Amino acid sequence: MITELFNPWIRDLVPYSSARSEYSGSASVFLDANESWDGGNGGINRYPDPFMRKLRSEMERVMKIPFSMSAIGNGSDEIIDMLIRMFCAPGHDSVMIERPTYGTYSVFAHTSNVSVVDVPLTPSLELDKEAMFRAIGEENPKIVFICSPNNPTGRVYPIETILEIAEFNKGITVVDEAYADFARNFESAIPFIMENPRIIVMRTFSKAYGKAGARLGILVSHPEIQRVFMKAKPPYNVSLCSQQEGLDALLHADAVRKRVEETISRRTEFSAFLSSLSYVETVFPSEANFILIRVPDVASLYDYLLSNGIVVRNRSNDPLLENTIRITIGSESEMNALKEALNAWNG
């Protein structure tokens, strides 16, 4: 039973109560949450809808994701942290991860007083199911984090593994499809969310949809935890110029379908550029928007590129990647600038 995973002063809570949640239906004069009368253009003066229902609806229309699973989280930050609160007993309980993975799943951990059980990825960087099979089996933890393309790896695991994990594990498994777009022949843990309800998936508007600073992270899930979770996140967390944001991503979603394309495209392109500099040893395949290598001296090529005012990812503290850099896909000119730096670099 899902009732029974969740924190009983979660699963129990009588939630606030917002002016905007209290009545149905149409209205032109709104008297009822203390609003300005005068805010300027775009009704940036009222309160957004707390449920936001065009935004879901809309993700309905364009991504698939049924009304009734969806939620939207201030990023998916906020995400990783409401399900920690949601699920998670402080100072009892812990989640896993597989590093090298995404930091913040540790971060809000931490933040929450939940212990964290580390399993290290294999030497070829996959998942090690036998040993989260132990560590689950030993530990118990209430939520298996995976991120699938991974990052910073770029790595997608096989749906197969996944689903094995998610069925032997009897908490919760989030797996964060925050890649997923940039990922050929990709295939999402979204439609297996009924067969098994403790799967959660997490989508983003981030990254192929090109709105990180509106900062929406998507929760798909089992309706019975999109429910307990629209009554505990805060009443108003995503703004209405960061609803509006999203709204106007998925109506130009043959933009978005174009940019991840040409994203997808360039990626191929800079590998292969990668693969022909001598001092490059590794180039890891990714289904992500960015590349991973390895060079002799990191820090020596990391600084060069600062200071020709290129900023990448030194990701060599991670286990498993010393001497690593992981380098996002931008745009053709920033591609270009950066070849040519990475041309006259003599390491």
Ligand code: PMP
Given for the second form:
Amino acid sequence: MITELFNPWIRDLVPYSSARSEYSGSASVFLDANESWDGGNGGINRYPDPFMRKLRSEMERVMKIPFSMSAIGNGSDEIIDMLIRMFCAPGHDSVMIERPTYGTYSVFAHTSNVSVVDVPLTPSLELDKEAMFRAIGEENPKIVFICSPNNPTGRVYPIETILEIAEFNKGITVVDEAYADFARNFESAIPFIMENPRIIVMRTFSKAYGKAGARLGILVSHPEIQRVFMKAKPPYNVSLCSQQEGLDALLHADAVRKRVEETISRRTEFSAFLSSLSYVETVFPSEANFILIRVPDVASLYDYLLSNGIVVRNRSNDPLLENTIRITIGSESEMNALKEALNAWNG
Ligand code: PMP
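Coords for the form predicted in complex with this ligand, given the form predicted alone:
Below is the whole assembly, all chains and molecules, this chain first.
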């Protein structure tokens, strides 16, 4: 049944057969890939494993993501782009998003000439389930993107709502769980993939795992989708250095957990601090590593912080988010510098 959802040219694709994917077994002389015979330390003269087997095995051990259900992209951004190319016919199909949300879903749809159906969140920034059902019925999107915890609102959507939408939607439902590690009592959509193979989950090494520079996005899907992803992606899309960075993060999983705990307690504390500032109108509750606030004069506050060498994100142009700023939870010293600046601001 999922087979019918793929673009036929992707489903029937004969993948590029790389030197590294043709060979299996034990050998010690590699003269198959036209690499240099030397390149410095660490085996960087060799092409990386196109299937990232070592990293994915460690992900199974540490993150409990089954090996046959995982794949890695050059950041989640590459996965978003790939999924649109796998499932959506250019000039014909559409994807659905619920704004305000992460910006690249619609950008990658547009780069593939795929149209975007936008169902706004409710005024309280929840998913508008009825409106989504209506739009799915009318527009038949090939992919529904749901970001939970949502960027930039920090809101986690109830798993029951996500599952209901994924059940009703006969196309693919992608649940972007990039910020899941920062959410308390988070219920992932991963355990429901085998029941409903139209659900795909994305995770990333860029947030809690601290490896944004390595570009390591995680696809979690039914093995059938994983197989098609593996054959349609560029053969060596994740560099050897990046695969090693992923392994390094998993090797230090305790340190990652500790940093996440620290980030969560700093978020609680910073949220209380923000609420105590007279000029802050709203502090939006957040389950991610950022906080969204509403202030009367965003432009002045933004410029003032910038003049103090502090960069935050102005989200005021997003629907429903007039006069808002999104602030990432940083290190203790970064937050102290920010708090000092905010205390000295007199609106
Ligand atoms: N999803 C969400 C919701 C994000 O906010 C971001 C980056 N800010 C990404 C995905 C991209 O992640 P990656 O670094 O893995 O491409």
